[in-house]
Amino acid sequence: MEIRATDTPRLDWTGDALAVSFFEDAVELTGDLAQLDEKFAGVLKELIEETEFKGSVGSSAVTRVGAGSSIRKIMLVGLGKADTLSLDNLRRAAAAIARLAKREKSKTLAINLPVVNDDPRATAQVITEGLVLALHLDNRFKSDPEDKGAKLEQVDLLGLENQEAAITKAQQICDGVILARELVAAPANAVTPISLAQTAEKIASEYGLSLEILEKEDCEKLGMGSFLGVAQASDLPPKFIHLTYKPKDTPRRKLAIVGKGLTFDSGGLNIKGAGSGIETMKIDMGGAAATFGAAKAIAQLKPDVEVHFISAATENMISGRALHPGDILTASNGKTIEVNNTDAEGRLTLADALVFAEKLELDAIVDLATLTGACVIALGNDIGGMWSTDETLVTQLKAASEAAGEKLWQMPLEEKYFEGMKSPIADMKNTGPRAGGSITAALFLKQFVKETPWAHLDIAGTVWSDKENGCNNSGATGYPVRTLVNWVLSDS
């Protein structure tokens, strides 16, 4: 599909399908709008009142327009109130319009939306954005794919010229969102801690990122006893993957993104029973798969900012090498841990993966992971939890995420939840008490970064969705890739 910027007049342009937009209770046709009315025979103006189209957020219509029309089909989009018109406003509102002409079969589609914020080029962005990934779709595993009617070929912006760049950004930062959904959506057997490793190769290969893998012996010698403690059950070998991007001149900033990778988690021995939603597991790797989604696109997008992209990657199985419910585990910073439950897994291969990124001497650390349930009990499917030890970070963040359309909201760090962690045998349990388990899962964490700035991300509800919202269908989301490409952008 081709996006182009244009200034061609709605009046003026040909093609399958139009599209324009209007402010509840304020669905008049004055101006060219009038003028578009009046040059297809009234058919804006009879569809408006035949759908009694208020311009409401999330609404839309269409219709056919007159043989020997310019356009075979013109699209009513609603935008909500002028007043609270934003950005994700827009990227929802070429969602939907995308969706529409999809259905409608048009091949060729024109999209005449306001500008935000007197900003055309976070206009184009979020426009693209939007397009692309409400049309994106995953038909690998299918043997006879759905999707077999006309496709749309084209979309030209009316009123957004010269914005070119804003496009092409657009589309590399789908690129690395679309890598981070189709890695959560494939099955366990054809993601695999290996199949992951071959992925950072890939990206590294294709954009000049250096990469370093170690394998399980690498991990031995540096004491990675808490990540190798998941991983010994499983007869997959464990990948502990280190890609980086470097600009060509000295980085304005050093950061980490780390993502828990665990490509299938069965809950080892304490294995989750019936109804646990056990056959989802895949998704469980979401952190690695955002994590290389957002090095894809900023390997394209050239920022003037370091950036390191690690996970600890492994599978959490059953087998007579299996960690047992009450082994001490001993971490790469010398902390050593009671497991007393071996379905909390992944707060285990992160410790070492955020020992090792400190080491790097940055300027801060960013980790997310589908970690905890207790973050879904509290935030739903549609909000990120979001805990640091730095509220500039946590600043920067929140930014990053609204500019994205991906929620997030700042939990607590209490610390007093952390005298539930403590073990009479060992430094801390992998687990406290039921309640605040998201709480204390982030505490758990921060036992393994001493000085650098850090925020943790639960996604656990975020990177799956049973329904179509906004850019995202159902299935794998992607989130946030945007947030932590739009983190990594941004000037402070």
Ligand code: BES
The other form holds:
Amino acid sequence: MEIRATDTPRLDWTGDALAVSFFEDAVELTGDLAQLDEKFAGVLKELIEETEFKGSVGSSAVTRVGAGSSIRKIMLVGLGKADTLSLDNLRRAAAAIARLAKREKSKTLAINLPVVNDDPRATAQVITEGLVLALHLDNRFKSDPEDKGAKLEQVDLLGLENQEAAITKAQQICDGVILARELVAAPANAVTPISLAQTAEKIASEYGLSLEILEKEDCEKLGMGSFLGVAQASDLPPKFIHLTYKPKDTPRRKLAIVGKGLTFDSGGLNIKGAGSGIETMKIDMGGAAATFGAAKAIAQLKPDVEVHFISAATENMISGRALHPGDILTASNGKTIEVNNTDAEGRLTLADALVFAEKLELDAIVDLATLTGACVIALGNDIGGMWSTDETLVTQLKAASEAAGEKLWQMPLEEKYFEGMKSPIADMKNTGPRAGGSITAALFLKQFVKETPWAHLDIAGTVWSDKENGCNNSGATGYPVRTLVNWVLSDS
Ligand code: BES
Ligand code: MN
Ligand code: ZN
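How about the form predicted together with this ligand, since we already have the form predicted on its own?
Every chain and every other molecule in the complex is listed next, the one we just looked at coming first.
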């Protein structure tokens, strides 16, 4: 699909479908819209009346224009109240238009949306994101895909002339979001620690990033007993993946993104029972997926920032070699952990990954993890949880998530709750009481970061959606790749 920026007036555009937008309670055919209505024999007015189109957010209507006209179909899209217009609303409107065009089997489409915040660049970017992400369809595991109809071949963004760079930027970001979606959606017999390492290898060779894969023996030498404890029951080898993007000149900042990479989480001997959603636990590498998705985007965007993409990848399985509940592990910073629950495995793998990241002496570390069911209970499926030791980092991440249209909510690092993690025999347990479960998980991770500004994002609820939502289709969302990219690119 080609996306073009053009100054063609909507009156003069020719093609399959023309999408025009209206604010709520401001559906008036004035100016060139009156001319457009006249050109197509009053079809616009008729459509508005017939469908009682009011311009409310998410509403739309379509009709065929008389045969022999310069366009075949006209689409109306509601934007909601003018004073609530935001970049994210525009992204959602573009997604809605893309889905309509697909349903209507349009091959060429023109979109005419308002410019938000006097910023044509950001406007072209979010429209492109909405289009590309809403049209992404994952057919990899179907022998006979249903989607054989006409494909949208060309989209013209009217009134956004000269915004080619913004369109390209959006497409590069979408490349990363789509990689993350496809990694999460693929089952655990397709995405394994080995295949994740190969994905990193592919990004490294395609875009010239450096890659270090630590094998089990290398991790042993570094004393990563916590990560290796989780990995020990699997028949697949663990892979500690460290991909690095370095700019040509001296980096302005040095950052790390660390993603939980459990390619399957059975729970271990504290096995996930019936009704636990064990069959969905292929998504437990959502952190790693977003990490490598961000890498794919950053590698193309080439910011003047050094970024380390890290994941300690493994499965959490059962076998005669499995961790016994109650085993004591020693992490690479020397801290000892009583594993009172083998299903709290993500934090065990992240512990060693965070210690590794801190040794790189960076300006900030952000980890992302499908860490707790408790975070899903607290924030649902649309909002990720954020815990941090550094308010500057919090401000940066909030701004990045807002611009991305990926919601994040700051949660407390309530020190007192760490009492629940005290162990009589080791330095700490890996699991506290049920209450505040996402907070104690974050406090556990904090034990493995000494002084680098650090934030932890719990994305357990947000990496998957059962229904279509904005530019996400049902299934893997690619959350929070766009936020990560914005964060890396931001100047502060
Ligand atoms: N991978 C799960 C968390 C999860 C739950 C992710 C739902 C996605 C959707 C994690 O490893 C886990 O099992 N957490 C336990 C922790 C508990 C044993 C302290 C949980 O949340 O129940
Ligand atoms: Mn688990
Ligand atoms: Zn898990």
